[in-house]
Structure formats: structure tokens, C-alpha cells
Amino acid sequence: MHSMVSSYMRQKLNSEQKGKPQSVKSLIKARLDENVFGLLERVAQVGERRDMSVYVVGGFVRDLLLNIPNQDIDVVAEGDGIPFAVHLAEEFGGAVKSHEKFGTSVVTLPDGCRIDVATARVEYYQHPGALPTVEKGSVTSDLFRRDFTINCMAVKLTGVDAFCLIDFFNAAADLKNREIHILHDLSFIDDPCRLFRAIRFEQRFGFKIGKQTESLMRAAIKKRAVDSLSGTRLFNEIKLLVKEKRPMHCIRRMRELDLLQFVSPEMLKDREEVETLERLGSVFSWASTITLPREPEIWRVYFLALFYFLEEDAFLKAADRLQLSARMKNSLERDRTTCRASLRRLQFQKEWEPKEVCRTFADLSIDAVIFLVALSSSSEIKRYANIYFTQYQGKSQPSLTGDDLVKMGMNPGPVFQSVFDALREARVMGRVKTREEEVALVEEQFLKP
């Protein structure tokens, strides 16, 4: 095991400070909600009654030391964590769901809070990119299997050293120095998802990836380790990155490290494309000042932005690489097409009629509206969006559907778009107000011989 430790970690382990464990009980009481502290005490009591060594681990401890609120409690028990989780559920009057294969459980409390419980374990990988094979172990081995030093601390909840910090890798110093360090030289090869997680933590906390860790990242990228990830895992990691508070910082870092090539070699190759994404931040600020039917999903906007500039063949290949659902793939395709059509209308038509305004924004998802504003260098699109959402939206939506048109004797096809454009315009201009009047308009304009 130690032969796999990075040289950076070897230095840290060799210089590990000995002495009395550091109690963080007063820190927990000062920084955490008293209900959370009470929760930890009750978890500790269940552990004492079961004569088990129990620890709170990972991000909870990291954020405690950074003084960042975090109520996601991850507990590790030495022994068998599943029976311990069952006793926890009984203690709190909650429910428990267990996964025998991984020795993990989720305890859901009556107020909806969750406690994740894991058996202290060792992990190894049958091949790069695979999900880990798990065996029981100690808290030492459990912490050793984790991704970065800042995530491999624990607070012991039971025994003589209760509420003392366990920091085998001197991670507290890395927090103080604002650095991200990997634990093992083969860590990025074993699990290439860690390439994306390194960026996520670096950008979330405003830290810096350590020199040796970045060197190992670049080596894994050069070896194309990411190719071993399933599309779903790759999609989920990128989604988590663009759900961070500073998504553009994460995208820039992915681009700098050439990670986007594993979705598509053509993705964000031009400076103009990057500049469009960089405008999104100010567009989200603008969007917060107008009344939208729903809040835009920021991560979806960034995904549309990443996929928009790809040629059709590259788009399809990228969608397949990420194993996108048919629904998301169709949504991206529809928004790409409509944004391009809207952009062409802006270029060739100085002033839009109400039907053009309605058609553009009724056909676009809210997320695509945000992207279109960033995409267009014209301020006109903002004006039309304001007009639509303040004056037309809600008034312009026809009552009739495609099924209704079929029942009226129309064959599905391009004519449907013309029908809905006419209905929207008539609604906006006040020429029709009821479903019956819509039927009369369709019969008059589209069904008369």
C-alpha cells in the first residue's frame, strides 16, 4: 500500500507530528448548529452502547475546519456498519436503506435529514475506471482510500479520544495552505473521475492544485485515462462541475487541462465560443430582473453552451459519448436549431412583429433563452425577451394542441408550425380569446378549400 503513496505524501507521513490528539469538540460546538452537535452526540452514544469505534469523516470535517456550513453527515464504523445504521434508525425513529455489496446505509431521520453510514473499508480497482471492489478495513485504510488529503480527515466520536481530530496526512496544513493534493500516484488512473473532482474542489474553495498532483493529472490525461469512464459517470462529473457556484472557472480549467476532448475534440476550440460562455454570468444577472415562468437551470444552460457550436456529426458523437438520455439529447437538438433560426431572424429582420417574438420565445426553453441572449451581440434580443415575458407570455399560448389539429383533419407536418404561429399572433393581438375562436380561425385560414 505505501509503495503507491505519492512522494509528496511520503514526506508528509514521515514528518507526521506525534503527540496528544487534538480535540475539536469546542470547535464543533462553536461552529455547528446545536441540533447537529446533539445529533453527533447521539450517534456517539449508539456507538458506545454497541462497543464500536465510530467516526464522522470526509467533507463534513473539511468544512468544519474551513468554517463552511455542511449538514451532510458521513459516518464510518469499524466492524459492520449496516447493523449500526439499523440501530441509529431505531434511536432516531427514522428509516434505513442499506447496500450490502458496499457495506453502506442511508439513515433518513423524521425531519428529512440524512446520515450516510459506511463500514470502514479498503478499496481496490480491478481495472482503471471500474467501480471499486470493497473489503472491510480500519478507519486508517478507509481514509487512505479517499481522493484528496483535504477529504481524508475524521473526528472520532467514541472512546477515550472522543471528538478528537484524526489527520494521518496532515491535511489541516493543506487546508491552511489552500492546496489540493492527491494521496496516491495511481489515484487518477484508478479513478479518472478524480480529475474532475480536483478541479471542483480547487474552484469551490479558491485553492490551488499542488504541483505534483497537477503533474499526475496531466500524465493521466495524456494516457487518456478518461476513456475508461462510462458516459454516465463522465456526464455526472461534468454536471457537478457546472453546478458549482463558479461554473465558468471550472470550464476554463477543464479547457486548460484539455479534459473537454474526452467529450468532443471540437468542443470550445475557438476563443469566440469561450467568450459566449463568459457572457452567461451577466445574462443570469439580467434574467433575475425579469419575470420568468421558472428559474433557469444553470447547469443545463452551460451544457447547451458547450454543445451549441458543434457540427451535427460532432454533436451526435458527443451526445453518445456521454450517454445522454433521449429526452436531453432531443432538448439540446431542439434548442440548438431554434437558437440558430432566431439568430438568423435577428440578422435579416430589423424589427420583429409580435408573431416573431412569440414564435421565438414560445419555441425556446427558458434555458435556451438565457443562452440566446449571451449568444447574440445585439441588445435587441433582450428587448424582445422583455416584451415577451412581460406582455405576451401566458397570453400567447394556444389552447389547441397537435392532437386537436389531427382531429380536425390536418396531417402532421410543417403546416402545424404555421398554424401555431397564427394562433399565437391572434392571441397576442386580441383577435381570438377562446378555444372556440381558435377552432374557427384554423378552419377559416387552413381548412377551407
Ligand code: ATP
Given for the second form:
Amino acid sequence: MHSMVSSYMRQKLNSEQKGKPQSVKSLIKARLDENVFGLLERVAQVGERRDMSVYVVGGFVRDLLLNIPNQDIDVVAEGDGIPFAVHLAEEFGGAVKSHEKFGTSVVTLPDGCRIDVATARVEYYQHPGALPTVEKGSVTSDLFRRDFTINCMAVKLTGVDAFCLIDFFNAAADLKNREIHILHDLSFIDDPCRLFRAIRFEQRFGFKIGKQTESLMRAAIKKRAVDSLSGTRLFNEIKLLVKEKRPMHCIRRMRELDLLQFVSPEMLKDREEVETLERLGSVFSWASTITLPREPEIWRVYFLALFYFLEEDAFLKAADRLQLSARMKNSLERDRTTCRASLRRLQFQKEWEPKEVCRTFADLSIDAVIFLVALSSSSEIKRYANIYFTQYQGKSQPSLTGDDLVKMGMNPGPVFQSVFDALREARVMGRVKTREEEVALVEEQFLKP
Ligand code: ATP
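Go ahead and give the structure of the form predicted together with adenosine-5'-triphosphate, now that the form predicted on its own is out.
Below: every chain and molecule of the assembly, starting with the one above.
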């Protein structure tokens, strides 16, 4: 395994081996919530009883050293993690769900907290981009298979050296220097998800990607390593990036590293398109000052923004590449169409009547409203949105449905849109208040010869 380790790492490994085990018990006690500390102690007791070495690993340890709260407890058990997880669930009165093939389990505690349990393992990639094949190993090999030094520390929970930090790669120094380093030169080829994960941690913590790591990233991108990722994994990585606190920083970095080409070569090619996305931050702030029926889902807004500017053909190809669910694809398709129609209405019609305001906002999802505001250079859209959400919405929903109109003898077609426009407007203006009054309006305006 050491032959795979990069020269940077070899240097670090050597210096680490001279070090003494460092206890982080007082740090854990000082920084963690009492409940979390109690939980770790009980996990340790179960390990001791079963005579197993148990470790807490990964992001939890990283965030402990960074003093950032993290409730996601990832445990690695040397031996078989699955029976250990079953014992944990018995101890805590929780439920356990296991994945035999990967030797992993999730224990859900009665208070909803979860503990992920893995079996210490060595992983082999049968081909680049594939899911790993698993064999039993020790925590050392488990740590060597991880992505970045800062994510491959462990704290031992059992034995005489309980609560000692295991840090083979001197990640504590990388945390101090605010740097991200991979463990070996082929890391990004083995798993191109790490290209996106590097950006995630770089942007989340305001760290810098190490020089050698960044040049290996660029080389893997040039070799089109991302092409070997499944659509689902690629979608998931991008979704996680736009779910970060500063999604635009992550998007800018993906663009700068030319990672968006793997979704579509046309994605965010234009400076103007990027500028629209850059306006989203202030639109979210504005949206928090008005009463919306639900909070916008930030990652969905960014997804719409990424997909909006693509031509139909490129959009369909990109949706296929990411293996988007039919639901996600349809909702993007709908939002693209309604945003375009609303933008046209804004450009060609200066003053909107209530029915136009209603028609626009009744058809747009909340996420699309946010995007439309960023898209439109005029401030009018904000005014109309304010009017709609504070005065019209709720009041404007007709109680008649398409089925009702058919029962009244109408044939489905474009006329239905005109009927609903008229009903919404009449509701907003207070001209109709009941279902009976709606029926009367339809008969009067649309069914009378
Ligand atoms: P977050 O706070 O975003 O959850 P995390 O570090 O806990 O960050 P996870 O995606 O939950 O991230 O992964 C848990 C741990 O598993 C990581 O800390 C890392 O050690 C390891 N890991 C996850 N994905 C990979 C990967 N693609 N390659 C190697 N190791 C990985």
C-alpha cells in the first residue's frame, strides 16, 4: 500500500510514526455536548464487552478538532461491524439496518440520532469509478482508503489507549494550515467523486487545496475521469455542493476547474448566465422578507439555474447524463417553460393586470419565482411577487377544476386557461366568493351562445 502513497504523504507518514499517541479525551469533554460524549462512552462499553476495537472516524473527528458541531457519528469496528451494530441497537433500544455486502449498518436511536457502523476494511476498485469491493481489514487500512488527510483521522474508543487520536498522515497539521491533500496519486482516478468532495471541503472551511493535489485534480479532469461516474453519483455530488452554505462559491470553482462540462459542455458558458446565478444570493434575502407559502429549496433553485440556459436538446442530454428522476426532470422542464413565458410577459407588457399577476405566480413553483426574480433585470417582478403573495395568493385559487368544466359541457383546450384566468381574477377582485358564483361566471362568460 505504501508504494501508492505520494511523496508528500511519505514525508508526513515518517514524521507521524515518531509521534506519541495523543489523548483527545479532554477536548471531547470540553467541546462535545454531554449527550454525545455519553453516547461515545456507551459505544465503547459495548465494544469492550465484545472484546472488539472500536473507533470513531472521519468527519466527526475532523470537526471535533475544528470545533464545529457534528452529530453524525461514524464508527469503525475491527472484526465484524454488523453483529456489533446489532448489539448497539439492543443497548440503546434502537433499530438497526445492515448492508451485508458492504459490512455496514445504520443504528437509529430512540431520539432519532444515528450511528453509522462500518467493518474495518480494505477496498479494491475493480475499475475506475466503480463502487469498491470489500474485504475485512484493520482500522489502518480503513483510514488509508479515505479521500483526504483531514477526513482520515480516528479516535480509538476502546482499550488502554481509549480516546487517543490516530492520525497517520499528520492531518492535525493540515487542519492547522487549512489545506486539503489526497493520500495517494491515483485517488481521483480511483474515485472521481473526490474531485467534487475536494471542492466541498475547500469551500466549506475556506481551506486551500494542496498544490500537488490540485495538479492531480486538473490531470484527472483532463483525462475525463468523471465520465466513469454514474449519473446518480454525479448528480448527488453536485447536489451536495449546491446544498453547502455558499453554493455560488462551489459553482464558480466547478466552472473554473471545468467540471460542469461533464454534465453538459454548454452549461454556464456565458458570463451573463453566471451573473444571473450571482444575483440569487440577494434574491434569497429579499424572499425571506416576504410571506411565501413555503421556503424555497435552495439547491433546487441552483439546479434550475444550471439547467435553465441550456437549449432543449442539451437539456435533455444533461438530464439523461445525471439520470434525473422523471419527477425532477419534469419539474425542471415545467419551470424552464413557465420562467421563459413569464420573462416574455415582463418584457412585452409593462403594466400587469391582476389576472396576469395571478397567472404568472399560480403557475410558477416557489423555486422558479426566486429564479425568475434573478433572471429579470426589472424590479417590477418583485413588486408583482409581493402583491401576489401578500394579497392574492390563497384568495385566487378557483374551486372549479378541469373535470368540473368538462361536466359543465366544455371541451378541454386552450379555453380552459382563459376560464381559470377569469376565475382567478374574479376571486382576487372579490367578484366571486363561492363555487356557485364561479359556476355562474363560467356559464355567463363562456357557455352562453
Ligand atoms: P459531511 O460533514 O459533509 O457529512 P463527512 O466527512 O462526514 O462530511 P461523508 O460524505 O459523510 O462526509 O463521508 C464520511 C467519511 O467517509 C469521510 O469523512 C471520508 O473519510 C469517507 N469518504 C466519504 N466518501 C468518500 C470517498 N468518495 N472516498 C474516500 N473516502 C470517502
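Residue numbers count along the first chain shown, from 1. Note that the rigid core is defined as the largest set of C-alphas that superpose within 1.5 Å between two forms. Since the structure is predicted, the reported quantities are computational estimates derived from the model, not experimental observations.
Structural comparison between these two forms after rigid-core fitting shows the C-alpha of Glu444 displaced 2.7 Å.
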